[in-house]
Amino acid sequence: MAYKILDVNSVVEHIINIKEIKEFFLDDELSVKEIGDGNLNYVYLVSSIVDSTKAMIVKQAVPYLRCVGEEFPLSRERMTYEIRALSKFKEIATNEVPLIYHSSEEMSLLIMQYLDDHTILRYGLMEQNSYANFADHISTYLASTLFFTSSLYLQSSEKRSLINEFNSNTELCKLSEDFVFTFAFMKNETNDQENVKDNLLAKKLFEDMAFKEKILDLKYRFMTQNDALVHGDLHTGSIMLNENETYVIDPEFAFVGPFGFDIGALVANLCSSYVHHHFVTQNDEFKIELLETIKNILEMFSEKFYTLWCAHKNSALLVDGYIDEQTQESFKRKFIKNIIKDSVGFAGAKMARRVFGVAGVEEIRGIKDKTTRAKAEEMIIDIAREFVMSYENIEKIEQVIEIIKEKSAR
């Protein structure tokens, strides 16, 4: 089928003779609404007008970035690659992934659950919600996704065959790197212009060179290290939960690289929503819960990490029988505490990024008092900027919490 951008009087014409959709609306009159609020694709909530709660999402990508226009050309290719991954992760974390009710890379169309009682979790940490289970179901998440598409549990011909598939995704991942480790960090038409003027604390971030130099070689790991299929921009925006239910969505960005990407992304949205409640709401019980979020979601990966390799014994990096018990503990753990180390290390430059980057995150941009909001970006950098010089010297996860601590409580 030939390519063609949909929109809100052209939806339902196309999608209602795919034998999936049919089957689950039937013959029900269907309304349609754009509700979209990302940066690069459309999405619309297609819904049955005499039962609302039969509803799915329809998701194109367009050959532009859909927050800037036609004039930002971004090829639509990305849908292929979030189509792909989102097929793989659901087969790999059942409970964590939509459904797919249909796709299409001819199209760029995914056609997917309508997670109508879920919020973003980026809102719901704004409005202190708590959710229990979220440090357990993420940790999972994360620890299977990571484990079951690399070198650790598949074999040499299987994870060059996941390469092949997802490694074409060039657009994006320049996206990554030079939004994430570049221009954020240098004087670029790109970045907030209205903050960056005038702001002493952007000018000593742009001129920080020891920083500089530690976000070239995390640069540097996100360009060269294949370890795993990664999410790519695993924020608290691209991820929907409840009580009993956690779903990660748009992984646009994913590509087969290192291990700790996603996790230091996470981290890095969380301490952002920490910094947000210390300087907006001041609720310091909600902070406690959100530092003990972070504990716990590194501790419950590096423990399901560990069992899910030692469950699984032959890969195409270590063979059964080829060192002994003792050594093959002390080397899993090593090899866990360094994922651990470089999630630090990209949580800080992910944290950074947003204070004078083109794309930061609600909760500390969305500070409408001037004087609090400079505060709290120059708490992020403190915390980003010692995250990225000390991430190698990590030892321990409580670590991770001290200097966060240590960071706000300046």
Second form
Protein chains: 2
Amino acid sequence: MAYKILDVNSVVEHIINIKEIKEFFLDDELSVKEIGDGNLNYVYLVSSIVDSTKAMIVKQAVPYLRCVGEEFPLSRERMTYEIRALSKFKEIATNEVPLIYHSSEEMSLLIMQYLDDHTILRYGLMEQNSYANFADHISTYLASTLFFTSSLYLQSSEKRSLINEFNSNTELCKLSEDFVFTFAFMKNETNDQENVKDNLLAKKLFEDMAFKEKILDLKYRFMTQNDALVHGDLHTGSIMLNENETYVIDPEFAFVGPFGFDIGALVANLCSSYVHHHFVTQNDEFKIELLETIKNILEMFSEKFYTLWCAHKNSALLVDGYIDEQTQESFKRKFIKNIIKDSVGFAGAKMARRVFGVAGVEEIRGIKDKTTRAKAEEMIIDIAREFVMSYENIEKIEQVIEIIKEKSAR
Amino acid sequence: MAYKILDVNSVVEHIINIKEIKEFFLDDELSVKEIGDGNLNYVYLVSSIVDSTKAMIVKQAVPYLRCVGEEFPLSRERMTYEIRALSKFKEIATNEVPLIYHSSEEMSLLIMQYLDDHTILRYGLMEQNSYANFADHISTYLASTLFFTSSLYLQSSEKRSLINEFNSNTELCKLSEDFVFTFAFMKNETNDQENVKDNLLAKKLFEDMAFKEKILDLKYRFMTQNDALVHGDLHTGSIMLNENETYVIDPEFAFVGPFGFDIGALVANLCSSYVHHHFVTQNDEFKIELLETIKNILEMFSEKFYTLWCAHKNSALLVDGYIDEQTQESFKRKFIKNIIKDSVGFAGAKMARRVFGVAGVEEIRGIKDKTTRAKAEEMIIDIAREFVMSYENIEKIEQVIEIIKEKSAR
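Based on the form predicted alone presented above, generate the structure block for the form predicted in complex with another copy of the chain.
Shown next: the complete complex, the earlier chain at its head.
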């Protein structure tokens, strides 16, 4: 079907002809509400008037930035990659990815499960909510999506096909290259100018050549290391959850990249929450819980990834009979340790870029009191810098927690 | 034009209608000779009867292995990648790549310069010929092809386009994964069975788990590290030269892979030649010349790559103003040092795989006397193993030469 932009009035008319949608709603009368999910896309909540539990989310990309308008063009191809990635992740991590009712790359349209009983993790954490199953759920998501899209599971030709599907996600990968690894660490018009101005911390960061050299290493790895299909933007705003369920959404930045990138994004955002609570709520118990969550995610990821690997003997990399069991075990353990190391490096880059770069996180940039915010930013940079400078020497997950504790104890 | 297989009788009729070919030969009467270049393709020499200096090479892939026949199918897509790579390399390293008169992916056809005054490097070295300009030429080829197809020069979108062009060279990449990094180090039906049988060296190699674990690292890097467009099979049989000119041919294994792979292939083959002369001609002077050549290639490559990098300031990786000059210099020097390290690792894998694997090199497998051949093989494995086990610790190019000297002194 040729692309056309839907609106509140035309969305029902368009989707009701789609078989899966018709089967879901039957002949119910429907209501439509536009709900702003963010800056990029149009998002509608379509629900049955007779039975409000029957509802779904309709998401469409337009060829410009929704929040700015047509004068800021942005290819709607981003929805192509969101559709492809969400479908792929749904196959692999069924419980942690929302149901997809329908998708169309031509229409840049995605119709999916309405998560009415779920909170965005970022805001849940700001409200000091505990999610006892989160580390378990998200480590399952990470271990399975990364393992099953890597050369440790796929055959060589399958891996190449996967790369073909995602390699042209050029625009959004470029955004990450620029905004995660470059502009946030130098004078640039896209930075938070008000905060950068006369700020000694910004000046020090922008002149910290040892740190920036390490960031270059990480950027190079981001651009050239084709380990697995990564979400590409797995911050705590891309996760919706409650006590029992965890869902990962919005994978439009997906590409075949380094193993550590998603794990790093998550660790970075949990650290930001930690620093937020250190200064804002000063809730020590919750801070400890956040550190436990980071530790559990890294440990559970490592174990689950290892278990998956042991259960699948033949892949592009490993051929049955090539190497003995003992060597295989040591190879795998070392390999996974390296994933953790890289994750810590990426976590550092991701944390640091949020301080002065274009897109801040609410936990820090939202702190009203300027002095407190500045202190929080200093702590973020302290932790991030240590992650970036020493990630290659991380031998035990406990060291990650130690860095956070140490940098927040002073 | 729809694909059809040419033969000695139909080749002239087909090519003479191509504009560039007609302009070259004008109305000269032409002769055609089939010349076997190898196992894969049909190769014809087409020349003018009135002026034999006017000649060109016509190369066509058939959908099977030429040397075996139709019962061994092999996709003729390999010619697609040979055409694409040769064209790309010709743009970049004009002097080191033969002239292309015409190419057609549909016809799996490549018409190129006839190198009548040039020897295949492998055989030139076996005959103890000196090529005073070779290190200079080939280091120019390596530095420029690797630099200009990498994220150190290209913009992010250009790099992704390059990957799109070569990512589906699935069959030949798989051959390398299997035959360079896997089967040659384990019991496998494709190995040189006669030599493997009751051979203690083979037994030791196949059981050398520390070595094989390191090979796995290299294989993983081969499969997932997208540094630059590499030739993919740069042994001394893929180079034709004389005193004044050096040409690189046959890049059908080309893909976007690790920087060190081509350099490693070359070092491996020069080492094999060194071991050959150690045992067969015992020509010490020529052996020293070979070591000098290896050293010169690595040093000249490093300097030329560095110079190119300094001359091109903006790329996917580096943005002007991100980092100061001094840090940039140290970053680049370290980066290039890492390319050399990886090259040594790949050289080790490539040398070792030639001993018992499916495709031996003439310098070693061609040694008639069985005892001498066994000694040569032992030395090859000795050098290769040291390369593979210690490549990450190579800090100076001199160390590479020292390893070869030390392992051949005992």
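Basically, rigid core = biggest C-alpha set you can superpose within 1.5 Å across the two forms. Numbering follows the first chain given and starts at 1. Just so you know, these numbers come straight off a predicted model, no measurement behind them.
Visitor: Do you see a C-alpha shift of 2 Å or more at residue 9 between the two forms, with the core held fixed?
Guide: It does shift by 2 Å or more.
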